[in-house]
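The data below hold one chain only, encoded as structure tokens and taken in the form predicted on its own.
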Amino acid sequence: MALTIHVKQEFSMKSVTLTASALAIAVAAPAFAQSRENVQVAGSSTVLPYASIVAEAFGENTDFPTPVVESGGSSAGLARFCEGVGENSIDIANASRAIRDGEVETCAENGVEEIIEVRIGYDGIVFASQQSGPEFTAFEPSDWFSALAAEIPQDGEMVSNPNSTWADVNGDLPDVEISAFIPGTKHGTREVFEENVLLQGCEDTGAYDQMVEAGMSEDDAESACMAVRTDGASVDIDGDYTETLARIESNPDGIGVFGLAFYENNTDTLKVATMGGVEPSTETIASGEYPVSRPLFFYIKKAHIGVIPGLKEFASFFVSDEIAGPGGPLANYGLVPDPELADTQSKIENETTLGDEQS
């Protein structure tokens, strides 16, 4: 027998239908109660709406309290996650990138020695602007490098970026001032943007090769490729995508970097550009055709399983077929389901940690 629930959160309202098998995941009672009853989650603003949908469904359909889900960015969430073990630290960190080796080391130094990595699916990074704004309809990575690079090679030397309009970058683009709103450095989206767009564009223009030929090391050339200008043409957004949207709404010529799901839930105000000739969609991301996509994760503190009521049950509920699979509420919101979801489910069931995977 299926149960229909309505999930309300700040991003949208979704109708979620769960079968008894999904609900059965979370009926077990915790081994013992602690003074903190709620699962606590923080991190990526990209993963935030998905986690919020699941948390509310979990609270409504199980005997466990609704988990507390906060944003803050992938890096900030992982930093909180790695602060230590105990009820005063969070149980789960959401991330739009994989945890770094340095973060794993910091976790271990603070007693967080067993971490379970959970991949929930995939998302794309899109480039969107006002519906009534300039015709930003097609980009290449080289356009974004040429527009946002702090310095570019010229006659064997590195010079400050001279481009002030998009038409300076590419004659096919609108002749309006460059005004880009990109994720701040604490967001996992920023890392994907730097590597898949700026670095790729740097290589495509030949700038990377010119830097190396001029005497830069490969590492220094990569860093130069991903360094963003600070003269106002590019603005870092430290908040979530709603802040980026607000900046676009107040700047008709602005263009912002968003997650696919956020864009798809705001098509009444935003239009999206292709990248590399491919329009972003769940289909082009699932096929790998769209060039700017990434997996999304959350990380579980294994030491809290069995101590914080509902932690393992919430994680299993999150990646159940009915929630994270095709046709589920997360896919309806914009998540591209992971074809290896069954492996992820087994990983949670068996409490397989990062160290177990690598051994």
Second form
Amino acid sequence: MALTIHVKQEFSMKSVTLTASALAIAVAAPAFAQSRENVQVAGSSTVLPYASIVAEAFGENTDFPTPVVESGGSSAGLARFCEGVGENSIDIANASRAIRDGEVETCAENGVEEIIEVRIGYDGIVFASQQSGPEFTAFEPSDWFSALAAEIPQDGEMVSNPNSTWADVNGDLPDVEISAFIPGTKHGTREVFEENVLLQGCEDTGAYDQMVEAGMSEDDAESACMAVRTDGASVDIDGDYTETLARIESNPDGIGVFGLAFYENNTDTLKVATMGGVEPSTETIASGEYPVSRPLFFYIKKAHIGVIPGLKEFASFFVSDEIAGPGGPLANYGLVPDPELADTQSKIENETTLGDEQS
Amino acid sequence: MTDATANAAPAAGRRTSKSIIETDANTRKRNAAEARFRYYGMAAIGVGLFFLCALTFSILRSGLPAFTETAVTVDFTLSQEQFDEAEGQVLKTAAYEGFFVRELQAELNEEGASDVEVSEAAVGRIMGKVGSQIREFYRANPDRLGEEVSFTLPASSRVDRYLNGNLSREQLTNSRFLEPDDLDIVDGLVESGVMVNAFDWGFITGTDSGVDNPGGAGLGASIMGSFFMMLVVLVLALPIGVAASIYLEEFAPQNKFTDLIEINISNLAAVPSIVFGILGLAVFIQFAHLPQSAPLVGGLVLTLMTLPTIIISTRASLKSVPPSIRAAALGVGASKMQSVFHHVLPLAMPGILTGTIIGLAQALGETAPLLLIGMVGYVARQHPDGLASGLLDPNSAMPAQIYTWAARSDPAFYEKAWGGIIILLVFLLFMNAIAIILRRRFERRW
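Can you switch from the form predicted on its own and show the form predicted in complex with the partner chain instead?
The next block holds the full complex; its first chain is the one shown before.
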């Protein structure tokens, strides 16, 4: 449409410019003439495996083409999602955290005003070491705080973390050097780890109260609780779980943070530890007994529904009982099914946007 | 120079008393130094060879299992009612899989392949994702419904790893993927010849698969992606690169401006490839609105990366053509352009082609820029069906596909990644071999 108007405007001008613009259209035409037929998804590398399972099944079970699922991380995916509306922008953003207010604003500024939020299930975060390593079988959040905190309050003053072995932290743990491999700050997993483990542990040990008593503001105390030591006892892994696994395999004392699905796929090499006395499994995470889990989401651009063929069908297919419910391929791979899946299904059916939910 | 004269004077004084046959201390020292240097050289080559062997060995050992597939050949009958029932469901492939698993279970229990009763769950764990193959077959051949059809269907990735020796019975813990007791059934199936480990062409020709289906993963679609990218690089980088080099080498005046261009080209050759990726994202996707994940964009980015390599090698081969050839051509009345195109360029051609092929091989193995333009993930999921779709439809490339596989949690994908490396290396060896052959056959020396 825009192209024809362009030509009409040029019509009154010199013939030279007309040929030039015609040439430009001829060059640009192949890129525009082909309307996109497949759904495009990008975002969180945690959601990627599930999305790829569903995409493959969607292609096999329907007459729509198989969607494209790119990885890149929650923030990068949402940034691309918010670039605007149109065939050149993605239709769905995967995220291992809820969309932030700032991102909703950016979206709205670029014309992406109607966003449908879909929660697909929960992901557990587990702590595992190699099979032949020492017995890390039971952890409490407080152990992780005492082992990894940058500074610990002692007699009203903040001192740098004196613990060098797990036994220093808790007499029941093996007497080996602390060497933890935790997700880097670009991962959504890191946020969950900080809030559900480090901050929780900080409060459990009473360190948080001591910090506040010593005159810190609540915000400062919280960020002090979540500050991780940088003396080498804890290593940030910016790659994916495969990298963490490689580190664990070469270090018998190492203990790493993994997603439940990754651990379950590698039970022959990894040994899992309980957290707060609860062993991680889809059941304990669904019931909320196991403390470290987080919801996984994807976000749909409502403006693309009806424009990109198969978009709504793909979303409903994703959260159908057969796929995302208990016993489905996603649960089989390690996703913890959402007990409120029926609500999500009706949300997609009615195309309920974030704005509708708030009002 | 001064050292030599300083040493020579006293030595000359002493030499009078010595025989020229008998070696003196100084000569022995120099001979020993030379011998030592030879040993250092041999040691350096030895270390290089050792690493090459170790690398080849580990790649082959880890990667070869990816080329085989464990499959079960069984006769299977599907009735019209079952077909209708499966087609009426949301997850049709799972329904077909269910029918197949139940029939195989009944068959196994009848024949008594194992002493204990075989459970449906165990058969489900042993078999891979078979639903889509069965569905495709019956959708294409509805007339075969109700009669017995022989199917060859893949076993699960863990059974495959067990038969390849990468997973031992002791390592296996009870999980929903495979239980140690299931291996008795597997052993029985292998003994009776129902289950065989055979070469898997699908790995070379197929498309990427979902993370729960490593057996179905293939590199074919990403090989096509790489092919179309290389096509773009060849079509753009070769003419642009050669034209730029001929102008710079033969026609351009020598001044500050051309010096600046030369320095910049040399610098560009050393720019990390990820920089070109960011450039590609900003210019081709965000500004020019070319489609995401398209081999066209990948090819454009790699063109930028390859251009300096081609320009530098082309200029080197133009320089190596002796000036006498140009002088002779000009002397018999050829124009400058005729002398370049009729005489200099043909003689420089082998060098130019070698440089181009090496540039292409470098581009073929490049991953970093592709990460930024959306070629990583579950992208290579269908074969392109023509030139336009090959250039514009989302696709991956070989190195990006290998990177994607290596990050997946099922260890079977890790093997696939190693297998992908073997295929990539075969391509690279092939391209380098062509470059060597061209150089050997057509290169002239003066």
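Each form is matched to the other, and the largest set of C-alpha atoms that superpose within 1.5 Å is called the rigid core. Predicted model, so just to flag it, every value in this text is computed and none were measured. Positions refer to the first chain, counted from 1.
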Practice item. Choose from Gly254, Pro49, Ala315, Asp123 the one placed at the hinge of the motion between the two forms, with one rigid part turning against the other. Key: Asp123
Review point. Relative to the larger rigid part, how many degrees does the smaller part rotate between the two forms?
Key: 12
Exercise for review: Using the rigid core as the frame, report the C-alpha movement of Gly111 between the two forms, one decimal, in Å.
Suggested key: 4.9
